[in-house]
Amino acid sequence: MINMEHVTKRFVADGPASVDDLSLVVPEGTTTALIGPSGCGKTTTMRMINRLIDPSEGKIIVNGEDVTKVDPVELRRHIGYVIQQVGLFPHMTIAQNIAAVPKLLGWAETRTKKRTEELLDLVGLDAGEMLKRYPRQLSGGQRQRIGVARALAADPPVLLMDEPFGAIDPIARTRLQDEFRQILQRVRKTVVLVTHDLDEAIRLGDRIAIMKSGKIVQYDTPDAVLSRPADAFVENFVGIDRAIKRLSLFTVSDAMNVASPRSGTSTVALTSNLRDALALMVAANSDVLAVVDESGAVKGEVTRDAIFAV
């Protein structure tokens, strides 16, 4: 668990606060997305958790320990950190990059090698192809996967992510976001994610903290933020299409009925979200879609009215 109590950060004594009396609790095993306009303090907030920046006031507790009382180097060895630019060591192989923190922690070579291979499998890369390569030999998406693997190498309970997918093209970014969400279902971590992308915050966050001028304006589930904005600032920030964005939180199975669709009806996967289902309806100029499972078998139908009723 991460508990930030009345945390303030001023970069100049008696100057304006970049983070202003901020309190935030991130429950163990959950992902919290920090989002807000540029300069709102979200990255500063995250960097105080692993003491890349020290707070001016307040207390930060990570897994029961006050981080200001822990050696910062030792602290960072137990907190995974993923950044937009990845930050892989260019002169090291992929195996050496992933093994960097386990090596500092004194892990045995056999244990480190096994962990490295496990992590490459976890992020969807082939160990036989990757271990001896260098970062320059990888695509942007592959480097980002290696960055995630390296952050998870020593099995840290906390993972900090600073716009980790921001430098990747939109198609690859969506795919990596979905894969990362699947990874988090397999490895339980407490995650703080900084992003400027509301769709990413909705897709990955169990909770979203919307920030303005160093303060948290609303901290709630994606559904609550989209359906019940706390004030005019949040309402404007999430946009007039927030009702459409909210549909991405639900799958077709949430609105499907078991009626047999008429022949010729366009299809949608059972696991698709309702936002995509509505887009398919518009494209097909139809009010109903046949719902199919992974094998292509028809399971029922979903209608426009059922989507709007969610």
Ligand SMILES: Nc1ncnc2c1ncn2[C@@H]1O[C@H](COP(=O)(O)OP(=O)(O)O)[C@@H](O)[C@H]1O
Given for the second form:
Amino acid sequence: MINMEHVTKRFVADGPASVDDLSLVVPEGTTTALIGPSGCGKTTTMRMINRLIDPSEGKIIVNGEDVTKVDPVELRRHIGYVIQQVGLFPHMTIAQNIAAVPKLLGWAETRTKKRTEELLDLVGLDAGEMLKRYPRQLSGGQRQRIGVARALAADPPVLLMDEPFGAIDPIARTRLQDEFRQILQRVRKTVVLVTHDLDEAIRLGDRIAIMKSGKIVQYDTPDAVLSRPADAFVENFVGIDRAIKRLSLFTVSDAMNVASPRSGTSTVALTSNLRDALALMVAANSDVLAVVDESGAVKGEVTRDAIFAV
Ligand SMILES: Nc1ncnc2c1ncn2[C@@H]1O[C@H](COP(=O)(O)OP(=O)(O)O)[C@@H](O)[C@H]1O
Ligand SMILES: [Mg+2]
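With the form predicted on its own already on screen, would you show the form predicted in complex with the ligand?
Every component of the complex follows; first up is the chain already shown.
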């Protein structure tokens, strides 16, 4: 668990507060997305958790320990950190990059090797192909996966990610986000994710903290942020298409009726999200779709009214 209590950061004594009396609890094993306009204090908030920045006031507890009382280098070995542009070591192979923290921790070579292969598998890369390569020989998306693998190497309970997928093209980004979500289902971590992309916050966050001028203006589930914005700032930030964005939080199974649609009705997968289902309806010029499972068997129907009622 991460617990920030009344944390303030002034970079200059008596100067403005970049983070202003901020309190935030990230429960064990959950992901919190920090989002807000550029300069609102997201990165500063995150970097105080692993003490790359020291708070001016307030308290930060990570897994029961006050971070200001722990040696910062030791602290960072137990907190994975992923940033945009990854920061892989260019003169080290992928294997050496991933093994950096295990090496610092004095792991035996066989253990490190086994762990490296396991991690490459976890992030969907082929060990045989990757281990001897250098970062420059990888695509942006592959480098980002290595960044995630490296951050997970010593199995830290906490993971901090600062716009990790920001530099990747939109299609690859969506895929990486989905894969990262699946990884988190397998390795439970307490995650703080900084992003300026609301779709990313919705896709990955169990909770979203919306920040403005160093403060959190709303801290809630994605559904609550989209359906009940706390004020005009949040409402404006989440945008006029928030009702549509919210549909991506639900799947067809949440709105399906057990009924037998007319044959020839366009189909949608049971596992599709409702935003995609609505898009299919528009494309099919119909207000009902037949719902099918993985084998193609019809399970029921989903109507436009049912989608809007979710
Ligand atoms: N090292 C620093 N020295 C002085 N001011 C800083 C420093 N880092 C960030 N700031 C200021 O703190 C505020 C918050 O910055 P930051 O946390 O990077 O915002 P975000 O990540 O939300 O874009 C900004 O006004 C920024 O200019
Ligand atoms: Mg930032």
